[in-house]
Amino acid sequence: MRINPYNNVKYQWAVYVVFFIFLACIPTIVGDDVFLLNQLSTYGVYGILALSLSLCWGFGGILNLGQGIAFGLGSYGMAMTMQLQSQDILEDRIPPFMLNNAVETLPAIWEPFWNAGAGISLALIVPTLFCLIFGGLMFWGRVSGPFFAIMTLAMLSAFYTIFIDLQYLTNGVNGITPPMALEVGPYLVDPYSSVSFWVVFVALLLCTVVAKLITQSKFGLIVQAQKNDPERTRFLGYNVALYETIIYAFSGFIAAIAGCCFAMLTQYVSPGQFDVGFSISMVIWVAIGGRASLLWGMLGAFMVQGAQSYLGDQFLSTWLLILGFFFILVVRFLPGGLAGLVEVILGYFSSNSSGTKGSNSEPKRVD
């Protein structure tokens, strides 16, 4: 009996190694084209976002239509830190947009962001705490499935409205545009340099390795069990709500990392990070790539965002129809996404080479 290579853990890790070796070669391939390098770095941010949703939805079975909340909070935290780095703590404490809104003293909520370390820490901690509290309230109340998805969507819309209304704190629809690149100690992280690329690369690598290890741990086995049959898992003595909350919060933490990297690369953040359409796009990335696959979820983000960058300008608003059409095709004919197609193909060749169809007897793993 020959096992489908797609479900072989050793092969999976080998594919990850090849994938990240290729990504590490990108600065050499791109050369001096700093704008292309910045764009590819942004795709890496989208990859981190897709990874977070794959872990939450494909692995944990929690459809989150509000992943933009953690992403947006992380982006704003990083942007606030970068904005205050361009201000003088004694003589120039008030950002220009606040002066335009007749703010005379720096709001207390901005004070911790004078310190870069504290600001970045808050940009990661606050979204994670929100996911812990919100997720705990929902899951302990047995809110799950489409009801949880609707609640996340409603909460996302609430954040979008709040960040527009609090103009004196967030500059409303105009957002925050830090005039300087992120400064970490003596180092300046220029968004158009290879340094920013390596920051995103390391973030993507670490998040992927940790997420992959989680899927193969005992904790991951219990999370998959509650995804497939929560009632049976509950009867076995496991606190399903606790496991759901933890995986949801960790997914939010990864999305917050993506938000920090995004603000660092673009030097801009706005309520658009909380836009419903953007969070729905994340779901489309992961669905097309394959929600049960961490790697293919990232590849789905790369493919969709890359296509949008190069085809969106040509087709304009028609691009959304094209994207929707492909999403419908995937849902109808490839429920497992492109990852499912690859699994079927590898299983076919594997069964033919062994003369049996034993590859289907091996339980699926998140790759």
The other form holds:
Amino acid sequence: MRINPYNNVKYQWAVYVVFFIFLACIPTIVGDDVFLLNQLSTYGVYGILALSLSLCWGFGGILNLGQGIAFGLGSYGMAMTMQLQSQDILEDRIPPFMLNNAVETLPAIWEPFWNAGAGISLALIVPTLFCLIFGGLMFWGRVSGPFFAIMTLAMLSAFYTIFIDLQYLTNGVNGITPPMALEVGPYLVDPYSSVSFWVVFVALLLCTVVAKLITQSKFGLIVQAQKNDPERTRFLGYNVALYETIIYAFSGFIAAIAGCCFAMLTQYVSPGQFDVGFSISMVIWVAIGGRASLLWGMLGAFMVQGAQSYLGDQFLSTWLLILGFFFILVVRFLPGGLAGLVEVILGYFSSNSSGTKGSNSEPKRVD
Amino acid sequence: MLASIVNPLILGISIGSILLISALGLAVIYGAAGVINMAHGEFIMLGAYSTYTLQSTMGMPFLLCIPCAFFIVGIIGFVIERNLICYLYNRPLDTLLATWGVSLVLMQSSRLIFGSDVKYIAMPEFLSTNLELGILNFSTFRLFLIAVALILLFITWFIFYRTRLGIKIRAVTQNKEMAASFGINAAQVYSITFAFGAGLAGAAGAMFGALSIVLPTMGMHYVVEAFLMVVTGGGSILGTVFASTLAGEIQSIFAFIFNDTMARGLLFILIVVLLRFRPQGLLSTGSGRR
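What would the structure be for the form predicted together with the partner chain, rather than the form predicted alone?
Zooming out: every chain and molecule, the one shown earlier first.
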């Protein structure tokens, strides 16, 4: 019996290489249209988000409806850094929106963000730390499955309210609009140039490679084991809560990277990043693409977001309706998403070509 | 002085009754069928819109709208259960996702039908007054909400513990296969339970529409809090009652000391910490299903 080529690790890496070579060609194809390039870079950010979610949910079995928390915290950290970069540490200390809120001195929580390095580190560390603590509390209490999903959702809406409420720190509903692009040392990362595209590209590439390596490591094997049967994994002597917390926190870290890139690209953050609807759409990307596959999760994000911007204009009012129906259909009939469909088709062709039509034993899933 | 202490306590009961009304249908559906129904908030929204429609087109009195909303949303829930949920009972995470899809569809359809502008439900006059008892002062509508919460609770209790249907529901909840082998049609019981839970959400929607405003997105606000109550309570109806009352009081006291947003945040942190030490919820005998 031949194994389904879908599960061949070498083929998988080859597909990833092709995928990234294609992405690397985008600036040449797009040419001078910097606005389109900026939009495509934003899709790259959605790709990173989808990757983080499929690592956590598809691979680790932890459905996280609050991925927007890490994303939002990351993007706020980045925006605060960028805001302070446009100001002077001695003379012009306080951002304009704070002056409008009658804040006299810069709040202490903003102080570390004067230094770009410290600011960006914080933008990545704070969400990860949050995931470690929250995930730790939940997983050691053996809250899992649908209940964990609900808790993340509740947490997300708590963040949404708090960020609106802390007007003097976050400018409430209006959000923070840094007037200048991010400066890294002497370089300016102009969001409307190919530089920012490459930043996002490298981030996506690194995250994908690390995530893919994790899925193939021994650590990844145990994570998968606890997804399939936590009780049995526990009896084998593994600390399931530890593995759950680590994979959840790592996924949060990747989402925070996405958040940083997002703030850099759009020069704008708002509580909208914590919006429940946005975190819902992340789950929809990954579900439609295929939760078990990192690559298909990303492709799902590109497809859904792309369709939303290009079909959205014509079907503006019915778009959510179509998306909702499609999502229901995928959940009902195609739990593996489009990736599952591809797997079945490839399996059909490979068993046909090798002449083992009779064997219907399913190959074990690697990815 | 006394009033400033007693009023938050009464407000707490009022908040608790709102939490209970919104969580009751969810607790019924989760407790009996084990379904995590993310479309619950949209069932509430549908209840509010059906009340609005009945009131504005037919001039139906508000009190009559509540049972009508119950039946309309109950029927919608029944149809959804028959066509989607009943295929997913052995996949709990997928029911969560599928009902989420349902919530998207319902939200967007009602936006297409009713528009996204704010609608209001008119209340009868005797409910929009303030009642003053010596030093105490509270709105009659909030008292009415407490009464409705008790009535809905009584109806639920009556159906579950005093009717043949209730016996069937409890039998299927305890052991589906065993119940089925005694001739109970489990699929039918699930459908009816789901419809009943949806109906309770519809009645809740009629109340909440009158309490605040009617919007296609109003459900999202209630569903998260309702879920927290069910999870904190441990999934049973009694637990939900207990959790709602307690949470209402705590929130009201925190809001009295700090402010409203802080109160919600603190309450939430409290629930997270509680779940760390009692993952089975406040009131739960067994290890529960999680």
